Each structure stands twice: as structure tokens, then as C-alpha cells.
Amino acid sequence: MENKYDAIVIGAGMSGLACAIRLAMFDKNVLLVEKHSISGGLNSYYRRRNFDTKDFRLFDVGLHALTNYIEKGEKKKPFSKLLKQLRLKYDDFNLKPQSHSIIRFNNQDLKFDNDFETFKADIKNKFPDHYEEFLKLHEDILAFDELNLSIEYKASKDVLRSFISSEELVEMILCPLLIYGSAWENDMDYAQFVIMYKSIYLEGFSRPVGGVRTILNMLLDKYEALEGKLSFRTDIKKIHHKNGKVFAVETKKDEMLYADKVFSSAGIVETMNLCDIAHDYPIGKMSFMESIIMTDRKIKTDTFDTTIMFYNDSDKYSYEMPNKLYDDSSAVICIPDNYEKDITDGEGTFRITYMANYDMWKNLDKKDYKAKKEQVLNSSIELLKKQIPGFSELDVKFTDVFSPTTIKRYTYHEGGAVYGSEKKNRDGKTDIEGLYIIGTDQGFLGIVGAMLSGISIGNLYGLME
């Protein structure tokens, strides 16, 4: 039969690429289909033109930080497992570790870097009466099997409060983990909390030189070397199933692609909608918008060397879809230049991320949309002036702002939901035999987590069965 494959993988994001590579490594006839013209999904890049100077800039989407940092040669860590499973070389990632990051609540700061002792010491210094409580929580985290695919869901705040009696410390510990991975409002599943805690606080942040394109090009080259098939601009209209089993996907060009196994990174809501069956998966509420600001020169690291700041203007963190266009009471401020402390020349880059309301943004007319984006940009610049010493002395040369509707347009996630549905499929299974969920809605988080999701589910159902 023409167009018959061992497996079809929907979506050429991190999880889809990793899944397709893993299957192709074992001589599976794999087709990877992508709706967009480039790979990456939620972690991609785009180009913008400066109409004053007529030049272009390439911007990363999503990648503030690559979590799960390891030094070369470290074993038995998620990143080392990724390298082994995909037969990739550590050096090819060309990683630059963070200087350090700050969680800033009102007038209280907590500092962490890629050495967990820094975080422990700062908690001991800032919250001395709660340090022993924190250590007991840490012991529980180390003993928890977050990769068990059959674990029942439970709220992280309930667990943290059972150990730590300081509500502010609970909120500060949760803040980076929520905004970098939670589909829930104001909380997250404890298994996902443990995944994020280990990946951020125990292992830490880094960034490849060249940004997300370094990772994507590496994965694409690997897949091409394995002679895997990849089809861009291929929009799936329907996933076909009969007697409870998947057998094909149909494109919007009415082409039938046949396979007994389909691995979808499109999101659980989107995947079930393609199956044309009733389901109870809710559309995620958490969406974001980001301002990217380029300046005539970089911030001097002897003035400000923080890589990422998790800013919040009070001692309580409101992680929820705002009831207005965007919420500037909290933000993630990322300074990518501070991954590379030895580089001082050239333009500076600042990225400011706010929580935002997709429904409100999608209902703006063109004129209001442009005006509100300008408002967000001005808010971001004012925040930088207040939080980054020396920023006001820099000249802004180039800016761009993307909104939740931009996310929906290029990732096709309903509601612009960056972290998918609140309801995950940990074991990757759906009610349709042969149809599996990989990526965000399977439950592994971050770029490394997304790739491990594609690998794990691919191994489990594409190679072992």
C-alpha cells in the first residue's frame, strides 16, 4: 500500500523530533509531519525586520533556558539519558551555563544557580526559621518517583505546606516551576513539581550558543542521516480509527497516510478533536506574551550579572489567567547575554514575559491590537528600568512583542495554551489503540523533558510492543 508507514509522528517540535529519531534508529519506516514551515513548535524561532535600518533579527521563541544542566561526562541524569538515547554529543550543544537567577518577591530575593548549595544557603540565610522544614521537603522530593507513569495526581501546595509553614517561602519555591511548566492555575501536580524542582534547582540552567536553532538543527541533521521522512506544511484534517484502533491520518489536501501507530505532540485536546470523538479534556488557560528588546550594547556584568529574574511585586504569587489583557504584577526577565559572561561587545537582548488572556487578545480589532502591544512594550521597558541597574543608560535599537494569538497562530494550541491541558496522559495512551500522546500533554516538562517524553513513549509503544 502506498503511503504506509510503521509510525506517523504528528508535530516536529522537540518531542516529535526525538520520537521520530528514536524510531528511525531502529529501522522503523517513520513519517514526521509538521503543519508549520519550520520545526520547533513551542520552542522555535522567527525573523523580524527593522523597517528603520532594513536589517533583520532572528528571535528564539520559548527558550529562556535549557534546564537539566550537566557537566560533560556526568551520568544518570535526564540530559545524559537524552544524549545516550539519541546518540548525540554533549559538545555539539555548545552549552553556556547561567551566571545565577533570582526569585524576587516584593523586597525579598532568593538566589539559585547550577550548584544546589547556593539555593540551600540562601534559604537558610533568608528563612532561617524554616530551613529545617525545607530540608525535610527536599528529602521527600529525592525519595519521590516522579517518572512512575501510574502516579495519582495531587496538589503541590498541599505537599509543600505539610512541610513548610512559611507561605512566602512556599510561593517563592513554586514560582519558577509554575511559570516554566504548569498547566494548572496557582498550583501544579506534585509529580510535575518534582520534575521541575530537580531540573531547575538541582541541575540548573544553560543555553546553547546560537539559541534554539542549535538544538533544532542538530535534531534535524540526525533525523536526515537516519533517512527519516519529514513533511512540512502538512496540516492534518483527521485521525482515522476503526473498531477502536487507529489506521490512518488524513491531510487537508485529502491525502491518506496509513500507519498502525500514531504519536501525536499536537496536544491532547487537539489530538482528540482530530479523532472526531467526544472527550472531557479541558483547554488550558495559561498563555503568555513576550517583549523582546534589543539595545545598542550589553549590560556590564559587573553592574548586573543575573541571567533570569522571576519578578513578583508582592509576597503572594498569582499564577492564573488574568482578567485583563496581561498581568504586569509579575514577570520573567531573561538576559540571554548573561549566559556568556566573557562576551561584552555587541547588542544587548532582554526578554520580558507576562501572563496574558488569550480570549481578550483574540477579540481586539487590528488597531487596538497594535496599540495594546505598544502598551505592553512600554510596560516592559519601565520594568527593566526599575529592576535592571544601568538599563536606562542603554539605547533601545529594536523591539518586538508577540501575544497569545501569535502563539495560537504558530503552534495551533487551542487558547494559546503553552502548557496544554490541565489533564495529562502520563502513560501516553488514549482510548484509541495505537494512538499515543507525546510532549507537554504526556506530562514531561521543559525542552529536555519534551524530548525524553518522545523517546520514552516511542520506546514503550513503538519499539517494545
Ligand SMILES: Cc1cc2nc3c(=O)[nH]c(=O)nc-3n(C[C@H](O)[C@H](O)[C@H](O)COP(=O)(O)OP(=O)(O)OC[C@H]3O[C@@H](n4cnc5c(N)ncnc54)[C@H](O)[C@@H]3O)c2cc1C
Given for the second form:
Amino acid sequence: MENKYDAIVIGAGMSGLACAIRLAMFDKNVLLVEKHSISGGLNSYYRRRNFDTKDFRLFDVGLHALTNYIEKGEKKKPFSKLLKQLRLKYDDFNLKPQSHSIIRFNNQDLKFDNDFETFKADIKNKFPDHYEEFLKLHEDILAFDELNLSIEYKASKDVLRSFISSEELVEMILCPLLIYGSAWENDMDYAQFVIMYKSIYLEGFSRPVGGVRTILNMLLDKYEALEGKLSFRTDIKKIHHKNGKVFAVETKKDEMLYADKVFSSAGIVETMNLCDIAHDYPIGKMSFMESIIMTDRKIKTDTFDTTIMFYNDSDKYSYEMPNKLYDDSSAVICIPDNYEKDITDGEGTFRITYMANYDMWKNLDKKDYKAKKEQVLNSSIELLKKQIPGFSELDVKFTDVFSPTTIKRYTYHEGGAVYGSEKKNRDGKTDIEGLYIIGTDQGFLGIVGAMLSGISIGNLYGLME
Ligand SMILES: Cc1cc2nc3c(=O)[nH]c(=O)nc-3n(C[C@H](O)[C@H](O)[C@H](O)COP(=O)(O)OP(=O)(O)OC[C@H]3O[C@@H](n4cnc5c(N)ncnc54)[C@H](O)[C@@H]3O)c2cc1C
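Having seen the form predicted on its own, could you now give me the structure of the form predicted together with this ligand?
Then the entire complex follows, led off by the chain already shown.
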């Protein structure tokens, strides 16, 4: 039959690319389809024109940090598994480790870097009465089997509070993990917490030189070398199934593409909608906006060398969809220039992320939308002036702001929900035989998590079954 494949993978984001590579590696006739004209999904890149100088610039959509940092040669870690499964070389990522990050709550700081001892020592120093409690929690985390796909949901705050009697310490530990990976408001599933704790506090952050394009080009080259098929600008409008089994997908150009196995990274809500079946998966509430601010020069590292700051203006962290356009009581400030050893001259970059309300942004008219984005930019600049010593001495040369509606427009995720639905499909299965969920809504998220999701679900149902 024409247009018949062993498997079709929907979405050329991190999970879709990784899944398609695994299947192609084992000679499956696989087709990867992507709505957009480029790959990357939630972690892609875009072009913006500088109206003053008229030059074009490429920006990463998001990339603050690659989690799960390892040194070359380290084994049995999520990142080494990823390298092995996709047959990629460590050196090709050209990773620059972070200098360090700070969790700043109401002027109380906790510091962490890629050596867990730094975090431990800072907790001992700042929360001496709770240090032993923290060590007990840490033991529980190490003993937990977070990769068990059939594990029940458990609220992390309950677990953390059962060990640690300082509410502020509980909130501070949770803050980076929530904003870098929770679809739930004000809490996260404990299995997800353990994954994030290990990937951020135990392993740490790095950034590939060249940003997200370094990773995407590597994945695309690998897939091409395996002669995998990839079709951009191919928008799937329907997933066809009969007697509970998937058999085809249909494009917006009315083309039918046949396969008994379909791996979808479009999101669980979006995938169920494509199947035209009733479901109770809620649209995720957590969306964000980001200001990108470029200055005439980098901040001097002897003035300020923090890579990422998780800022919160009080003892309590509110991680929820704000009931206003954006919430500037907390923010993530990322300074990509402050990844270790970036001592080159040249312009500086600052990325400031706020939680934001998708529906409110969607309902603005064009004029208000522009004005409110300007307001966000000004708020971000004020925050940088207050939190980053030396920032005021730099000249702002170029700015850009994206909102939750930008995220929706370019990634097609309902509600601009960056971390997908609150309800995940950990085993990747759906009610339709042969249709599997990969990526964010399978429950592994972030760049490394999404790739590992594509690999493991691809292996489980595309290669072993
Ligand atoms: C602003 C921002 C900053 C971020 N920063 C970081 C960071 O610093 N570090 C980190 O680890 N993670 C970060 N993330 C999260 C990370 O990007 C995601 O968790 C990860 O990329 C998700 O990958 P995915 O494959 O699950 O899904 P997606 O990236 O959403 O991929 C899904 C793909 O499917 C395509 N698609 C959807 N519907 C259809 C259809 N009907 N037909 C065809 N194609 C379709 C989409 O176009 C998309 O390309 C960030 C996310 C955002 C938005």
C-alpha cells in the first residue's frame, strides 16, 4: 500500500526526533511529521529583525539550561543513556557547565552548582536546624524508584513536609523544580519531583555552545544518516482508528498516511482531540512569558557570575496561573553568558521568565497586546537593575518578548501549556491500541526528559512489541 509505514511519529520536537531515530536505527520504515517548517517544538528557535540596525537575529525559544549534566565518560546516568541510545558523542554537545545558580527568596539565598556538596553545605549554613531533616529527605529520594511507570501519584509537598519542618526550606527546594517542570499548580507529583531533583540538584545545568540548534542539528543529521523520512509543514488533522486500533493519520491536505503504530508528541489533550473521542484530560494551566534583553556587552563575571537565579519576593512561592496577565512576584533570570568559561567579548544576553495567564493574553486586542508586552519588558528591566549588580551600567541594545499566545501559535499546545496536562500517561499507552504518547504528557519533560521519553516509549512499543 502507498503511504504505509511501520510507524508514524507526530511532532519533530525533542521526543519525536529521539523516538524516530530509535525506530529508524532498527530499520523501521518510519515517518516523522511536523506541522511547523522547522524542528524543536517547545524548544526551537526563531528569527527577529532589529528595527534599528535592520539585521536579523536567531533566538532560542527557551533554552535556559540543559539538565542532567555529566562529565565526559560518566556512565549510568540519564544523559549517558541518551548518548548511548541515540549513538551521539558527548563532545558534539560542546557543553559548558553552569557557574552556579541561586534560589533567592525574600533576600535569603541558597546556592547550588553541578557539585551537590555546594547545595548541601549551603543548606547546612542557612538552615542549620533543618540540615539533618534535609539529609533524611535526600535518602528517601535516593531510594525512590521514580522510573517505575505504574507508580501512583503522590503530592511532593506532603512528602517534603513529613521530613522538613521549615516551610521556607520546603518552598525553596521546590521552586526551581516546579518552574522547570510541573504541570500541577503549587505542587508536583513526587515521582516527577525525584526526577527533577536528581536532574537539577544532583546532576546540574549546562548549555551547549550554539544553543538549542546544536542539539537539533545533531538529531536531524543522525536521523538523515539513518535515512528516516521527515515531512515538515505536515499538519495532522485526524488520527483514524477502527475497532479500538489505530490505522492511519490524515493531514490537513487530506492525505492519508497509514501505520499500525503512531507515536504522538502533540500532547495528550491534543492527541485525544485528533482521535475525536471524549476524554477527561484537562488542559494544563501553566504557561509563561519571557523577555530577552541584549546589551552592548556581557556582565563582568567578577561583578556577577550567577548563571540562573530563581527569584521570589517572599517566603512563600506562588506557582500557579496568575489571575492577571503575568506574575512578577517571582521570575527566573537566566544569564547564558555566565556559563563557565564564556569569557569572550561581545554583547550580553538576559532572559527573564514570568508565569502568565494564557486566556488573558489571548483576549487582548492588538494595541493592548503590544502595550502589555512593553510593560512586561519594563518590569523585567527593573528586576534586572535590582537583582543583577552591574546591569545598570550596560546599554540595552535589543529586546524581544514572547507571551503564552506566542507559545500556542508556534507549538500548538492548548492553553500555551508548556508542561502539558496535569494528568500524565506514564506508560505511554492510550485507549487506542497502537497509539502512544511520548514527551511532555508521558511525564518526562525538559529537553533531556522529552528525548528519554521518546527513546523509552519507542523502544517499548516500537521495537520490543
Ligand atoms: C519558553 C520555554 C523555555 C524552556 N526552557 C527549557 C530549558 O531551559 N531546559 C529544558 O530542559 N526544557 C525547557 N523547556 C521545556 C522543553 O522545551 C520541553 O519540555 C520539551 O522540548 C518538550 O518536548 P516534546 O517533544 O515533549 O514536545 P514539543 O516540543 O511540544 O513537540 C511537539 C511537536 O509536535 C508538533 N505538533 C503538534 N501537533 C501537531 C500536529 N497535529 N501535526 C504535526 N505536528 C504537530 C509541534 O509543532 C511540536 O514541534 C522550555 C520550554 C519553553 C516553552
